[in-house]
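In the form predicted alone, a lone chain appears below as C-alpha cells.
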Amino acid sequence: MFPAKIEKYVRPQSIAEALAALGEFEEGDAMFLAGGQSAMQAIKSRMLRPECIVDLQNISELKGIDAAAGGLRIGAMTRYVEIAQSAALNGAFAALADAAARVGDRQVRNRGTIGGSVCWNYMASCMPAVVLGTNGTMNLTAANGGERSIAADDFFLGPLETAREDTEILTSVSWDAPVSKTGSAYKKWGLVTDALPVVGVCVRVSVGGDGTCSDARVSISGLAGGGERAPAAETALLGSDGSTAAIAKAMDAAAEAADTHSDMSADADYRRQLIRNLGREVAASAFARART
C-alpha cells in the first residue's frame, strides 16, 4: 500500500528544534521518526498516518554510549550495531549486546535504534524485554522543557503502548551502577536466525559473596502481552547457588506461570518449552558472567 498523504517533513539538528516542529501540529499529528524500521511499515499500511514527520538522525545529542562511574547511558537514537560493537557492555549489561546483535537482519541493525524499539514496544521485539530485564530508565524531555524519568517497570504498558506522551521526545535509556558481581544475558529463538523472536528470554542476577545469587531479573520477549517480568522465576533464583538443578527449577516456574499463546510460529506448550530451554541456557551466562 502507499502511504496516506504526508503534508510535511522535518530533519531537525537538536532536541529543541524537535519538539518545536512537533508543536506546530495538533497533538498525534506528528511523530518522531527514529530508525524507522517499524514506522515506515506502519506508515506504508496507514496505521500510522501522521500529517508530519520529524526525523531525528540528524540530533547528536540523541546519540551514544556513556558507561561513566559504572553505570550506563545509551542515546535513544544509538543504533543496534553500535551497541552490539560496544566493549563498555560486558556483565550486567551484556544481554544488551546479545540482544542488539541479533535484532532483525543487518539492514535493521544498521538503522534501527534502542529508543525507537522501546517507544514502538512491538509485542515480539527483543529490546524491549531486555531493558525491563536490566531495570533500565526511560528518560524524557516534554516540549515545555519538563524532563522526566521512567522506570521500565512503569514505562511499558503494553503491545504497542508506553507511558511516554505524544509531546515528549526520549532522549536516552539509562542504567544506575550495578552492584559487584551482576551478570547478564540474553537469547531468543525465532523460525529463522534473523527473526523476531517467538520466544526470548533475558536474566540478569547479582551474586553475594557467599556465591548465592542477590538479586534475579528474568523477562520474557514474545508473549501476548509484549515483553514480561517472569516473578516466579526471580524468587526461584534468589538464594540460589546457581547450580543447574536451581537454574531448572526457576526456568521451569517461569514457563509454567507464564500466558502462553498459539499461532502459526509454535503453540503454547512449545513456547513454554522454549522458555524452558532458552531460560537455562540464559541464567548458566548471567551466573558465569557474575562471577566473572
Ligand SMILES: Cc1cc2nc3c(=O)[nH]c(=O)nc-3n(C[C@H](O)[C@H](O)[C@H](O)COP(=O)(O)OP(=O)(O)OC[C@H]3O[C@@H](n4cnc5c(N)ncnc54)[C@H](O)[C@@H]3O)c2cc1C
Contents of the next structure:
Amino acid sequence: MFPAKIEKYVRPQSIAEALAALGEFEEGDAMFLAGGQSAMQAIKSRMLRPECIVDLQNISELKGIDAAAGGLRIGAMTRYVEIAQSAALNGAFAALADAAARVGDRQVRNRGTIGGSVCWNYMASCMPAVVLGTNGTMNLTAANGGERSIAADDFFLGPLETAREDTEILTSVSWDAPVSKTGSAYKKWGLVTDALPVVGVCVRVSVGGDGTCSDARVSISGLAGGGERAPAAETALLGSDGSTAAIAKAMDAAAEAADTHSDMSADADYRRQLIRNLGREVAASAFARART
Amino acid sequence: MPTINVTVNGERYEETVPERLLLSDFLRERLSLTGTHIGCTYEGVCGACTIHLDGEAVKSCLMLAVQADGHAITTIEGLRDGSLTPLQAAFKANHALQCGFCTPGILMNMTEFLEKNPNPTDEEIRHGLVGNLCRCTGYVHIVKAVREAAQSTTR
Ligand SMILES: Cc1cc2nc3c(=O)[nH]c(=O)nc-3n(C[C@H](O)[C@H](O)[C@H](O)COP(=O)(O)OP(=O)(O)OC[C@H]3O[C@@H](n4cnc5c(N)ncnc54)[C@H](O)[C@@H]3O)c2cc1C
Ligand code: FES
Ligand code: FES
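Could you present the same protein in the form predicted in complex with the ligand, rather than the form predicted alone shown above?
Below is the entire complex, every chain and molecule, led by the chain shown above.
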C-alpha cells in the first residue's frame, strides 16, 4: 500500500509558518504530520488523502518538557522516548512516563509524539486517557494567532474526535502544579506485550495531611467511547484511606459502572475484570507515589 | 516534485522524488538497498523495514522519503564496516536467524538498543524486541545473541 497523490510537502520552522501553510489549502485538504505513527497508516490505507502535508519536525518551539514551579508543560512534538525517560515525570506526573514507556515498541516511541496521540484520539490509546486522568490542558493556536486552552474533560469528544478545529495547531499539553502530595500511575493490558490497550486504567490521587485521599481522578482507556473518566471510582476513593479494601471497593464500582463492550479482543465481562485488576494495581501505585 | 538531500550509509544523494513515495520504497527501489524488508505492507507492525534515522531505529514504511530530507540514514547495508559487527557475529554464532527476513530490522533495532543500553537484562532485551516480528526462531536464540553481543562489547 502507498499513499494517494500528495500535491505538496512543506516543512515550516515556526508555529506561525505551519498555520500559514495549512491555511493555503481548503479546510481539511492540508494536514499536520507529527511522528506519522498513526497518520501514515491512515494515509497509506487512504482513509486520509491529504493534498498537502505540513511536517512539524523542525519546529523547535513545539518540543521539550518544562517542569518549572511544580507544574508541567510538554510540547506537542515531544516524543514518547523523551517522555518515558524524563526525570521530571515523577509523583503527580508519573502516569505519563508509565504510558509512554509502554506505547507500541521502541521504533514507535522514537517517532510518536504526545501531540499526535491526543489529536488523533484513537479509541484504544494510552495518552488521551492519561491526559484525561491527570487533568491535562490542551493549548491550541489558531490561524489568526489566537490561543485557547481546553481542559481534557472538554477536549476528548470520543474516538477520533476532539475539540480541536482543523485550522488549529496543538502547541503543548500542560498541567498545574499539584496542591498537595499527589501521585499517578497507568497500566494497560493488551493482546501482546505493549499492544494497544484492550483496557488501561489511569489513577491520580492526592493525599492530605491526615493521610486520606483529598482528590481522585480515574480514567479508563479502550472503552467503546475511547478514554473516559470513572466517576464512581473517584467518589469511592475520595476521603478514603487508600487501603487495599478501599481501592478494591472503588475499582469494583468502576467496573460495574463502565460501559464495556465485547469484540474479538475481549468480552464485556472480561473487560470489567481487567478494570478491577489493573485498577487495584494502579491505584496502589498512585497512592504509594503520592506518599513518597 | 521536490528534491531531497539525504546521506545514506555515509554517501550523499540528491534525488527528486514524488511526495507520496515512502522512505522504505525510496531505499529499496531508488537506491537498490533491498536489505530493508517490507513485511506488513502498511500497518507498521512487523519492524522488518527498521532503519536508523540520525542514529535512531525507526520504521521506514511509516515515513515519506521527503521527510528524510537533510537527515542521515543507515540501512542494514551500512551496518557492516568491513567485518561483521559484534551483534551480527553473535547472530551468526547463535543461530539467531532462519529464513532471515526479519533479521535486517532486528539488527538495526537492537544495534541502537545496545548503544543506549549496553548492559541489558533478558527482560530488557525482550522488551526491546517488541517491534520486530520473527516467524521462524521463536526469539530465544535472538535474545541469546543480543545478550552475547552485549557481553562481548562490555567485557
Ligand atoms: C506498531 C504501533 C503500535 C502502537 N501502539 C500504541 C499503543 O500501545 N498505545 C497508544 O496509545 N498508541 C499506540 N500507537 C499509536 C501511536 O501512539 C501514535 O504515535 C500516535 O497515536 C500518533 O502520534 P504521532 O506523533 O505519530 O502523530 P501523527 O500520526 O503524525 O498524527 C496523528 C494526527 O494528529 C494530527 N496532529 C499531530 N500533531 C499535531 C499538532 N501539533 N497539532 C494539530 N494536529 C496534530 C495529525 O494531523 C494527524 O491527524 C501505535 C502505533 C503503531 C504504529
Ligand atoms: S514493513 Fe512492517 S513495519 Fe514497516
Ligand atoms: S528468521 Fe525468519 S522471520 Fe525471523
